[in-house]
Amino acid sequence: MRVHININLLGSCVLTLLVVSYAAWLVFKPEVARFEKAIVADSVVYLPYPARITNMSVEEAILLRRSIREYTSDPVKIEHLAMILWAAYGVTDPKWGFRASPSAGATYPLEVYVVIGESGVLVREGEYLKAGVYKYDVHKHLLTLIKTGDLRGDLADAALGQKWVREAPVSIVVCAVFERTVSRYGERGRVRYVPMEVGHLGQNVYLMATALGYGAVVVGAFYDDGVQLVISAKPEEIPMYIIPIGVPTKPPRTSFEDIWGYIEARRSG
């Protein structure tokens, strides 16, 4: 007995269960399918979508967060950095703009830039973001080239030569526009509330960079006017913060249980 088989509804069958299973993936991965790769359009870098990617819980990521000022020679993947600057001021309420770090009266008075080295960011095998200063688009998730070059060694003089700023492949400056916060706080928006919501944000780098196998360090000795100069920004964008980032040449070693170990001892003497 011979059978026919029809080749057409053959390959119609297997195209309908192609996107049937690709809608099913949509529908519960939806933070997978979105993904996407980087872009990179002349000066605008649109980074990849915020995506649960890491393995570390919270809990972990609080365990094992240090300043960390050694770094190997490889470069932040784009798509940790893009998380980075998400966990740092990326929006996380579409309706009203809500962002991931607090604000008083949603002032938001933070504006953030990145200083990225010679091969510093890599955006595919063999391919690295130009080296330079760029300006994170919270609302579009998206860097803007403000200068060309590497400007590290810059930015290490401006910080008092700090030789952590200078080798990691990537830093990022945190600036404040005080008089968003001020015009509506008085001067208790400008010596309390900004400066709290620095902290918050420079908490949030830390933790996403641990969870992402990276180390930072909050660095705050520097000439203002110095990093200003650098990275091109506004004459009312005040620096605040550096936070240089890289995957650290001696990651933190620590287990909960050394922690309860380090409890007990004290109950116990």
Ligand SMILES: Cc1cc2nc3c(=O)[nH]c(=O)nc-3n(C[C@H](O)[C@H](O)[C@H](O)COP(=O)(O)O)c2cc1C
Second form
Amino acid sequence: MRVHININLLGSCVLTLLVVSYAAWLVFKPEVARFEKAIVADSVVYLPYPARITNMSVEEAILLRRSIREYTSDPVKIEHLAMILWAAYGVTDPKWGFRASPSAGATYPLEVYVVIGESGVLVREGEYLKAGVYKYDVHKHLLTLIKTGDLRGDLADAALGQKWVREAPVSIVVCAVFERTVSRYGERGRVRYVPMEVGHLGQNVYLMATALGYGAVVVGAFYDDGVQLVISAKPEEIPMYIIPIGVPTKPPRTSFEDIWGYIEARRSG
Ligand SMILES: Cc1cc2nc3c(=O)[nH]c(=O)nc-3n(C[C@H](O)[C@H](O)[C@H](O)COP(=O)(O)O)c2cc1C
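Same protein, different condition: the form predicted on its own was shown, now please give the form predicted together with the ligand.
Once more the chain from above appears, this time first in line as the rest of the complex follows.
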């Protein structure tokens, strides 16, 4: 009889535990989903959290990095755009907020905008981000909509008509607020540190894009005021790079054997 009661007690304990666990899972499930999926609100796009999602080694990404100027009509997936933005300037040190790209004295002079074309970024099957200009918030890992409309043509016009700016589904525009670095380092900050930092960011974009199967090209030829106008940048935000990104029509196929052949031919020549 006593055994009977204990088994009943055990059963109800297990049942209660199961019910409580299920309820907790139901409550916390949306939080978990936020880690993996984008949430598109009115003018804010919460990006999927950064994670290890490629199988490409850094040496392969370096080997296969090429400036790519021809793209298919495929969009950039939002989880991939999120990774590219994080690799560009996202936070990699939760204690101090240090970033994926190094910065002189951690002054972080750069601001990152994204120009997205019509059907340029795929959120999920059949759903795309609104075409427009967005600004990347590095600390919250989200995009804020600055203005709507497909402005790739206007951006290309400001970039001397470069076709790849017009045709890429997405372009990252990197701006520099020189004063943040110049106030600490003077002229050396203006002529050396800030341009160096733009290069670091650009290379991270190239490598992350390559590892994810995209192609990119850094574009430095444009009218600063024209680009500022298109992205509605603040007067102190000086455009430094436009980086169009898309799926390459011809992905680079270089192998390490090709490079060995190149080196051997020169050694024996
Ligand atoms: C500072 C800088 C500015 C550049 N500006 C442009 C540009 O305006 N348009 C363009 O098509 N490529 C531009 N490029 C890309 C170069 O043309 C490219 O890096 C070079 O041809 C070598 O090719 P690779 O990047 O595939 O190695 C630029 C590169 C750098 C580093």
